[in-house]
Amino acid sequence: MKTQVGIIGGGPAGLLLSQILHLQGVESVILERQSRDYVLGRIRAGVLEQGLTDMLRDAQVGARMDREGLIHDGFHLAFGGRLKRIDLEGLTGGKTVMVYGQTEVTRDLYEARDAMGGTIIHEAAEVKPHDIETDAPYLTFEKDGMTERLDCDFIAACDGFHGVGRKSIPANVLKTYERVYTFGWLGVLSRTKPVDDELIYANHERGFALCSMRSNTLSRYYIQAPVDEDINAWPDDRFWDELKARLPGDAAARLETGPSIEKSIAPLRSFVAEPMRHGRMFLAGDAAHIVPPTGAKGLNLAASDVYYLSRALVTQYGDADESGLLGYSEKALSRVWKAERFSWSMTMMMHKFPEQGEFGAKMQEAELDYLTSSKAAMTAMAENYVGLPY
């Protein structure tokens, strides 16, 4: 097999890159090690920056998002028993975010690739990049007991944190930066009305909590918990009681509870790999960076990588100009580190860190008091939340 761009990973980053390239006349093939049902069964966050929603519309996959997604022009910070709203639209000159599940984004992209005849090979095992430092890289993989080869001009590794792409960069070239947190998010999905029309991020002495949603009838809630906590130790009643305890009284009184339809504990880490390009292979999304979910940046950061990489590839094929590809890593990492900073700062401000003692708790309280009393500070938070310019 032969194509122009070989893409490892059939998640939203790989699918979006393939879709954009197709619309610009650049061929691609996606290799995904899981089945389509598995990919579509993954539950992920769904707060989309305006830059990503604009990209999806430009890529002709925004129609259902615009019909079913929830536009949010603000969110709430809860601390000290009170709520303070951050006016995203007012503080950023009209920018907003969209609540629309990552699973739905992935489904829309799959349908678009199918409609346009895109090539996606599922259950492609043992994918390996070869000769990435030459002008003729290629991928090998196992399919139906046979070893297959995909020749290509460039490789895009959109294959996640545990993928083979980053691992194919020599150790003396790759440098990684990481912080692993001692706690995780215990999350529950329930068919209940959201407690509020907008997200609530809560700082509480018992630990962090987040009230989010997937739709007007599907709610997603999280509480901070030890990362090694036994999920079986958290029956629904215990979860709801703990969530209520971490919310201001008015919000707790409005909370509608019900049976959970999904429950899990997600670890938190900050991670960046440099560089995001080696030879003719380019990293995008979780293959290159992970952020704590506090700032709602994971999928959005993958989208900005795709923005830079797709344009660089189109320019290479259209104008024989390789400057975009040569500068991809530096440009992408500049935005990556800013998003890492924002996600880290939100995590540090909103979660309980027992090792920091009472002094640390007082610093969080002072920071939240200052933030919510300063228009300049709220503006900086709002600008980062809606997404920095590409």
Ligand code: PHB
Contents of the next structure:
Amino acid sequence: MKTQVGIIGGGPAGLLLSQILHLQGVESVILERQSRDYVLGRIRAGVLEQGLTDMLRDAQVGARMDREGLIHDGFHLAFGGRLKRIDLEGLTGGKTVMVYGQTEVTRDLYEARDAMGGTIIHEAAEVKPHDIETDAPYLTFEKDGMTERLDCDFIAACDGFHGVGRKSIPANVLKTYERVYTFGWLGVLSRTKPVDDELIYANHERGFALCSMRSNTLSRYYIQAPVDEDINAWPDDRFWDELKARLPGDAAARLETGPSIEKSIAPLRSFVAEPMRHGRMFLAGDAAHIVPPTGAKGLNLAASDVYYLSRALVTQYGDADESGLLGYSEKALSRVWKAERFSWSMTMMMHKFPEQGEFGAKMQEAELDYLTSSKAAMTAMAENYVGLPY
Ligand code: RFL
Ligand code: PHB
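Previous: the form predicted alone; requested now: the form predicted together with this ligand:
Once more the chain from above appears, this time first in line as the rest of the complex follows.
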């Protein structure tokens, strides 16, 4: 088999890259380790920046999002029993975010790839990049008991944090930066009316909580929990009680509870791998970087990588101009580090850290008090939350 761009990973980054390349006349093949149902069963991100929603529209996959997604022009910070609003639209000169699930984005991308005859090979095992330092890289993989080979001009490793792309870069080339947090997020999806029509991020002495949603009838809630917590120790009633305890009184009183449809614990991590290119292989999305979900940046960063990489590949093929590919890593990383900083600072401000003590708690309270009473500080927060320009 032969193609122009061999893509490892059929998550949002790989699918969006393939779709954009197709519309620009560049061929690709996606190799995905899991089945399509498995990929679509993962409940992940919910908040899309305008940069990503514009990209989805340009890639002809924005119609359902525009019908069903919810535009949010603000969100709330809860602390010390108070609820303070960050007016995203007012503070950023009209920018907003879109609440629309990653699962739905992925579904829309699969449908578009199918409709346009895109090749996605699911359940491709043992994917391995070869000869990435030469002009003739290729991928091998196992499918239905056979070893297959995919020759290509370039490889895009969009295979997430546990993928094989990053691991194929020699250790003396790759530098990684990491911070692992001692807690995770216990998340619940329930068919209930969201407690508020905007998101609420809560700092509470019992730990962080987040009230989010997927639609007006589907809620997504998270609470900070030890990362090694046994999920069976959290029957629904215990989850709802703990969530209520961490919300301001009137929000807790309004909270509609019901059976969980999904419940899982996600670890929190900050991670960056540099550079995002080695030879003819390029890393994009979670394959190169992870942010804790507090700033809602992970999927959005995957999208900005795809924005830079797709443009670089298109100018390479269209104009034989390789400057975009040469500058890809530096360009992508400059945006990545700013989102890392924002996600880290929001994580530090909103969670309970075992070592923080009473002084640390006072510092968080003062920071939140300052943030929500200073227009300059709120503007900085809003500007980052809606997403820095590409
Ligand atoms: P993905 O989604 O992990 O997709 C990678 C794909 O590669 C496949 N794969 C392989 N395929 C072939 N061979 C191999 N060896 C392979 N190894 C892996 C995998 O099966 C998978 O299908 O990475 P991608 O495309 O870079 O997308 C990144 C996003 O998924 C991620 O950043 C976000 O979900 C993060 N995130 C959020 N991001 C936001 O922008 N806004 C949010 O509100 C938000 N909330 C979240 C989140 C992530 C969460 N969890 C569970 C980590 C909330 C949570 C709870
Ligand atoms: C979500 O709805 O899953 C979500 C929303 C905001 C975040 C993280 C996750 O910061």
